[in-house]
Structures are given as structure tokens and as C-alpha cells.
Amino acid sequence: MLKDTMTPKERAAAIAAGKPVDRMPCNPNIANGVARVYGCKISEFNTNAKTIADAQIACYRRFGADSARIFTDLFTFAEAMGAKVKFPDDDTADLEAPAISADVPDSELMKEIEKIRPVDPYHDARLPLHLEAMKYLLDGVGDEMGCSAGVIGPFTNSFFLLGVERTLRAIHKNPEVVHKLTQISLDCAKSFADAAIKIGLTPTISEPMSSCTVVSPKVFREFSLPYLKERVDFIKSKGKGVVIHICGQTNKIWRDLADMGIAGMSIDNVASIKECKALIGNDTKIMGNVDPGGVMYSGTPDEVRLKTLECIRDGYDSPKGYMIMSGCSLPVDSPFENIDSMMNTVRELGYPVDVNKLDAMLADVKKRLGI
């Protein structure tokens, strides 16, 4: 296995200064698969802050990615606001029931929403556990890399308070309910982001329900964008850049997102790096987008190498920068050899990218794959 000669912080500082570095920044986005590296059950993340951090640190030591994030699942905010979450023994937590019961009639929804109290990130549900994990992570690797805190988008969280199907109906039939839930979720997100920033981490935003695969751009602009912008502005006011990830197709809202002044846009594998670069590459860093399931989980190391090189070929010259990543969080049991393949590919290529070398590496792996 090839080895890095710089830490992520050294690499980022050198790139910002226009100096050559050992390789392009890379983040396979291993997510809860870090449990497999550390040798614990995913359920331990829900009760032990040090385990969350230690698993992230072990994953960094094993693979050498350029970022580490404290994040376990999408439901930490909703749980703190009354939703029920189920915790499998060795898999990612999932929503069991929204905060607002399905038995509550539509006519009573606003009264029920008023009962949701403001969230205290220092005391409610698993939020204090995550804040504690952030401190352990900084202590362990903060001098080597930038550490981030995963924060759920306000629009997405509103779906977990009311239920996905009911929220989609309410967007058209009871819009004031969705606005109210998203505002409450925004307040929660801001308080949690503020706590994370005070510890020293940079919030990153996951907003999957804002995807064009889920709602129309028109719905996004009315129900998500205003709250998302307020959240981005809040984080920026604290001196932090903001990276946003939205699952699925996002091409019709890229301009909206870039106009908020975000530091990075992480795109899913169904989106086009070339199109994203052309539309917003002058405004923000592009991040993505090797297929997490079809390639990183199910593919061979050579297939990972091919897709990694193809993504780099499409994105390496993006004006505001490019980071090779998986298109979304990797499935938990993604093969280690595939993660190694992604990391070793960027190490072998080096940085700045030599296009002739890149093309030669592409031709070689295509020959091996019979393409």
C-alpha cells in the first residue's frame, strides 16, 4: 500500500498556497463502516462518545482520508424533539415513528407542533453524546486534520417530525405546517451547530429530502432554501465554511446552493461532475462522486480505480477545487480493498494532476477490465 507523506492539514494548506502536494484530497465517506475498522458494533455509537471518536480515528489511521466527521444517522435532532428511533444491534439507526402521531388530525397539527419544546444540545437525547465525541476526535487527530460535525438539514428534519408521506401531502395541502416544522428544526440545527463550533469543529449539512429526486425545485425554493440559507449564513457568521451534501439528482438547484456562498458541494453519483463544474465550479469546490453501492460496495478494486480516475478526469480542473469522494456514505460492509483502491489511486496519481499520467492510468485499467 502506498503511504501519504503529508497530513490532511498540511495538504490543504499547501494547496491553498498553490504549492505541490503528495496527492489530491480524498474522502471515501466511510460513515458507520468505521465500526468495521475499529472492531465494534454500530449500536455502541449510540451509547459511547469515545467509541464514536475512536472508530473515526482508527479509520483515519487505516486509510488516511482527508476528513473525519462525527455523525451516526439522520435522526438525532428528530429524536431530541420526540421522534422514536430504532437501534439495531449492528446497523445504522432508523426512524421508528415521527414526533407527531399519525392519529393527530390535520386540523390539530399546529397545536401539536406548539408542544415541541426547543432542543438543548447539551442535554437532550444523543446530542450531548455527539458533542462529547467531537472533543475526543479533536484531541485525537485535530492537529492533523480538519474535523467536522454532521448536521441534518432543517427541511429534512421536518419530514422526521411529521412523517415522510404526511409531510409530502402537507406541502400542498397544509404548507404552514411544513414551514413551522422547518423553522423549529432550523432553531435546533443552529443551536447544535453553535455548540459544535464552540468545541472547534466545522458543521457540514446533510439535506437529503431537498433532492430533486424527492421534491421539485419549486418546492425546494419555497420550503427548504430560505431556512437552509439562514443556517448557512449562521455558520459562516461564526467564521466557518459550509459543505452541503444532498442525495440524488441536484442539478436544477446547484445555482441556488452556490449562490449562498457555500465552501463545497458534495454530489451524488447520479449527478454529473462535468455539468456541476461548468455551472458552479467558479463559485465553490466540487466533491464527488464515485458510486457508493454499485462500485465501492459491489465492484472490484479495478472498477473502483476506473471510476475514481474518471471522476478525477471530469473534475480535477474545477476552478474552486475538487475533492474525490464517494457519491454518498458507503454501505457499512464496503470491502476494505475497494477503499484502499480509491486511496492508492490518488496517491499514485499525485497532485497537481498530470493529465498525461492520468490518461495513461485510465488506459491501463480499462485494458485490464477489457473495456
The other form holds:
Amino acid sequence: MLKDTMTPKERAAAIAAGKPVDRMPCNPNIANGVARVYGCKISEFNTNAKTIADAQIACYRRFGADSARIFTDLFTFAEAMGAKVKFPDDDTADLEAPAISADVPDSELMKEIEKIRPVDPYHDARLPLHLEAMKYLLDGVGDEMGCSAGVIGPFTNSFFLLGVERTLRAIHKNPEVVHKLTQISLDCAKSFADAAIKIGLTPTISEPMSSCTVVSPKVFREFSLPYLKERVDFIKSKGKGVVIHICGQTNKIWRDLADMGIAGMSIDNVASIKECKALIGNDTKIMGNVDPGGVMYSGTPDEVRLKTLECIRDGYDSPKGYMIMSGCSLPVDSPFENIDSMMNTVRELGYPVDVNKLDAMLADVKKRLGI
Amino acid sequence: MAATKEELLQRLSDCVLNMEDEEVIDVAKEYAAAGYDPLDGILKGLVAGINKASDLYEREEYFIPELLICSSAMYNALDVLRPLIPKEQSGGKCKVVIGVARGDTHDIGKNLVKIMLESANYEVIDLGRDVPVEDFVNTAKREGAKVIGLSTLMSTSMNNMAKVVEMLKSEGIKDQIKVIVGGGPISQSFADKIGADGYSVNAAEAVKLVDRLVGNAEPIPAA
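Now show the form predicted in complex with its partner chain, given that the preceding structure was the form predicted on its own.
The complete assembly is shown below, putting the previous chain first.
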């Protein structure tokens, strides 16, 4: 097996300085699958900060990915704001009940939202645990790689406060309620983003409900964008670049996102790297987008190799940079050999990308797959 | 002057299309009070409206919130019109067991398919979300269903879709019960790979797919 000769930090610094490196940065986006590497149950991430960090570190030592992120699920803010979250023994946490009970009639909603108090990141729910895990992560690998903190976007968080279906409905039937929820989601979580930055991590924003697979670009621009922009501006004001990930199709809102001045746009496998590069490649780094379910989880190592090479072929020459990544967090039981295949493909290719070599590798794997 | 049947059908359709989920109830009541055929009201009014909404969804003019409210409008009016349908007309077609495969709790897509199938007169047994593999198979056997419909939005439950097909095979009843799959991460190639009988890209197509699989498809007219 090929070995990395640089740390992610050395690699990033050399690329920024225009110097040669061992390989292109790569992030398979293993998420809670790190539990499978470390040998713990996913539910341990809900009670043990050291375990969250150690599992990330174990995963980095095993696969050598260029990113480590403290993030367990989408519900940490909503939970701190009163939502009920269920914690399966060995699977990712899920929303059990929104912060605002389904029994509250529409006419009472504004009053009920007023009652939600600002989040204290040092005391509420699992937030202090995550902050502590960030410190352990930095202590463990901070000198080797940039560490990031997962932050849930304000619009998405609103859905967990009011309930997903009720919020979707309210977009048309009760718009001021959605605005109010998103405003308090923005305000409440500001202190968490601030705390993470103080520790030394870089926030990355997950904003899945803003996807064009869920809401229209028009709804995104009215209900999500103004608040998302405020969060991005806040993080930028602290001297950090912001990467945004939105699941599903996002092509119709790339321009809006790039115009916020983000450091990177992470796109899902249904979106096109080529199209993204053409539209916003001059503005921001593009990250993505090997299919996490169809390829990384259920494909073979050669299929992973093919898709990894195809993504790189589409993205490697993007003006503001490109990082090969999975389209979204991997399913927790994604086979290790597929993750290895992605990393080894990138190692074998080297960097800067030699297109002739890339095309030869592509032809070779296509032949093996009989394509 | 009382509204004609055509006017009311148009209004039912428009209410569904335009997300008028409260006004549609009054229109359905007016339609029913006038004594017009309830099945026409459903098929030529409500289903026509939801089909137009589905078209807008495919053209990316409507998205999930809009489709959700359209389907609410349709359900609200169905509650008025469905009890008026004579018994021999409803349940005429076969049973379909439907649910979100274990590993996922997103059920909007599944609910839309259910609405469409019910409107097309199928008897739908809805197992809900995060449904274990064996529940699909056992329910289909017990109810004598001819079709199992599996939905997911998340890649985490794709594996369980494959297991439903495997379980039907190992019990030797795969030929009697058709399996259809759909949802965000699903594709025709995935359906082929796990040995499902069909894939549909959206709820409207799902009805045509079931029609085809159980032999209810209208014959293609000779040219």
C-alpha cells in the first residue's frame, strides 16, 4: 500500500505556496463510521468527549484523510434548544420530537418561539461535550491537520424546532414563523460557533434543508440565505474561512453561496462537478462528490477508483482549487477497502495532476470493469 | 346559478394545484352536495390537480413544501369524497404493501406514492417508516398483496431493500410478489442490481409501474 509522505497541514501549505506535494488532499467523509475504525459504539459519542476525538484520530491514522471534524449528527443545536433526540445504541442520533410540541396551535406559535432561550454552549445538552472533544482533537492531531467543527445551518435547525413537515408547510402558510425560528437558530448558535473558533477549530456549515432537492431557490433566498450569510460573515469576521455542505442538488443556488465569499463548496453526488466548476470555480474551492451510498457503501473498490478518478478529471483544474471528497457523510458501515481504494487512488495519481497519467488510470480501471 | 360539474372539477383541480388546502374542502362539499359522481371528483378533479403539481415538481417549479401542501389539499378533499364512493368501486384493484425501509425515517416520498396509488384505486397497506425487512414480507403474505413498495431518502437503508428481495426469494414467493423501489439515492441500476421488479422516479410513475406489474395497464391503442 502507498504511504503518505506529508501531513495534511504540510500538504495544504505546500499547495498554497505552489510547491509539489505527495498527493491531492482527499476527504472520504467517514463521519460516524469512525466508530467502526476505533471500535466503539456510536452512542458513546453522546457521553464521552475523549471518545469522539479519539475515534476521529484513529480514523485519520488508519486512512490518512485530510480532514477531521467534530460532528455527530444534525440535532445538537435543536437538542440544546429543547428538541428531543433519540440515541440508538450503535447508530446516528435522530430527531424524536421537535422543540415546539405538535399540540401548540398555529396561533400560539410566535409566543412559543419567544420562550426558547439562547443556547449556552458550555452547559446545554451535548454542546459542552463537543467543545471538549474539539480540545482533545486539537491536542491529538492539531499540529498535523486543520480540524473543523460541524455547525448546523440556521434554516435547517428551524425544521428541528418546529418539526420537518410542519416547517415545510409553514413556509407557505405561516412564513413569519419560519423567519422567526431561523433568526433564533442563528442567534442561539452564534455562541457555539464562537466557542469552537476560540478553541482553534474552523466551523463548517451543514445546511441540508436549503437544498434544491427540498426547497425552491426562491424559498432558499427568502428564508435561508439572509441568515446563512450572517453566520458566514460572523465566522469570517473571526478570521476563519467557511466551507458549506448542502446535500442533494444545489446548482441553482451556487451563485448565491459563492457570492457570500465562502472558502469551499462541498457538493453531493447528484450535482455536477463540471457544472459547479464552470459556475463558481473562479470564486471558491470545490469539494466532492463520489456517491456515498451507491459507490462508497455499496460499490466495489474498483468502482470507487473509477468514480474517484472521474471526479478528479472533472474538478482538478478548478481555478480556486479542488478537493476530492465523498458527496456526503458515508453510511457508517461503508467497507474499509472502499475507503482505502479512494485514498490509494489519490496517492497513486500524485499532485499536481498529470492528465495523461489520470487518463491512463481511468482507461485501465474501465477495462477491468468491462466498461 | 349552481356550478356545473366541469366548473367544480376544475376548481378541485385548481385548489390542489394552488395549495388551497382549506378552500378545497368547501369545493368538495359543494361538489358532493350537487350529487356529482365522487369517483370523477377524485380522478378528474383531485388527481388531475396533483398530476399537474407533479409536473411542476418535475420541471423544478414546485419543490417539497409545495408538493406537501398540494397533497394535503388532496387528502382533505378525499376525506369528503371517498366515503361517497359505492363499495364495489373501491378496492377494485389489488393490495400493495408500502413503507420506508429500515434505516430511514423520511416518509414524504412514500406518502405521495400512497396517495397516488389510493387514488388509482389500489388498497394500500402502509407500514410507516423505519420498517424491518420481515414486516414487509410477512404483511404481504398475510394480506395477499401482489406488490411491495420500498422507499428511502437515505443510503443507509438501501441494503435493507436488497434484503426484502432476498427474503422473498428464499421463501420461494418472489414470483408472486413484485417489489418496486424508489427514493432519493435509488436508481434503475440499483433496482436491477438487487433484483427488484421495478423502479420509478416519482409518485405518478409509480402508479404506472404498479399497473404494468399487476396487469392493470391500459392496452396501448393500435396505431
